[in-house]
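This document starts with one chain, in the form predicted alone, laid out as structure tokens.
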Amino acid sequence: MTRLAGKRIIVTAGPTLEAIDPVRFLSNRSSGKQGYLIAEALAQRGADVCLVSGPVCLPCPFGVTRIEVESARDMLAAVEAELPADVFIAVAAVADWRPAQARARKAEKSALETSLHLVENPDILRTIATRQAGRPDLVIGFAAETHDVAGRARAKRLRKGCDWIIANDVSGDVMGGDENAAWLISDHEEIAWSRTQKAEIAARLAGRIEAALCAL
């Protein structure tokens, strides 16, 4: 499958790590499956990709390019230095707070536990959805949510200006497991993608977007 040829896609995957220290982070659940297998079926179709991943133990895919970061601002980085782009898909994990200012040596547990301050980091999706130049053709964002799963999801879409949201339920083994459930969310329609596995979740969304490309 080659329809997807000469087309650029940047894939975000995976965690982010936000320094408390030299010896510890702040970050989450994500294993970087999900971003991981949607890098690889695009590739598979022909496209030119280009995965930003933050710190995860998985091979890079078979034809894609893999560039490592740590922290959200890194990553903002590695994508704007990316761009152009035909598509850019949020699947990382983003951090959405790191500490104010890493410290250069290990803290003290008493100073952690009274003077941790937090500061927001930058919002990935929603500074590529919203680019006044050079905005890809599509912009798909991801939303891990536990409850309200849709609803949250469509107030997602809207608030950072992607065109698509996948959505998924992670209370239960999602984050690290190889299944998923998902909705894939835009401004004319809604489609549910029952739990199975995460490779062809992945599949699904890369036919998805090999049909609206060529249809553009």
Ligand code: CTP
Contents of the next structure:
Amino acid sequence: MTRLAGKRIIVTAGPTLEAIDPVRFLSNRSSGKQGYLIAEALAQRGADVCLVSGPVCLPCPFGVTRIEVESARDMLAAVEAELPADVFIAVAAVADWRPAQARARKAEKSALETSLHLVENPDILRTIATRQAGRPDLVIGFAAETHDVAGRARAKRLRKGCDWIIANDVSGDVMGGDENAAWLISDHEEIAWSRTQKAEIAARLAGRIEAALCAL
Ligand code: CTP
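If the one shown is the form predicted alone, what is the structure of the form predicted together with the named molecule?
Expanding to the full complex; the earlier chain stays at the top.
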């Protein structure tokens, strides 16, 4: 299967870590499994895949180039440095905020309680999806929701400016598990994938990407 040969695809995966001080951080829950499986499925179809990954306990998939990052700002810088690309897929669970200042020395607990100021992180997906020059042809986001999954994902797709959004219901045991149920939502269709292996979701998404790029 080499129908994606010559296509460059950037995938973000895993959580980001936002340092409070040398021993503490803020983060989001993410095993990285779904993003890694997507990167692997695309590489198996011949794509040149760059996986920009936050800290996870997973080996780099065969045939994929991995760039390891820690914070959201590092993740955005790594993605921008890897452009141009035909496709960008944001699977990472990016921390929404970071401490305004990472302290060089371990902070006193009492000081943190009263003075931990947070600032918003850059939105990597939105930044790439709304680029004036060099926007990838296909930009895909993920929406992990616990309620009103499809409705929130539809709104998120428009807010972020991405072409497709993959919505998944994380109200059960999806986080860290090997299965997922998802919807692929675009401007003209909504496809439901009932609960199945994350590898199968990755394979179906790779197939849709292949078809979309061939149609361009
Ligand atoms: N995302 C991103 N950069 C951020 C936040 C999110 O690239 N700073 C991407 C994620 O990788 C995912 C999509 O945006 O593809 C949606 O992430 P989610 O956390 O569900 O969205 P938020 O914008 O944080 O919205 P919410 O208010 O629902 O948390």
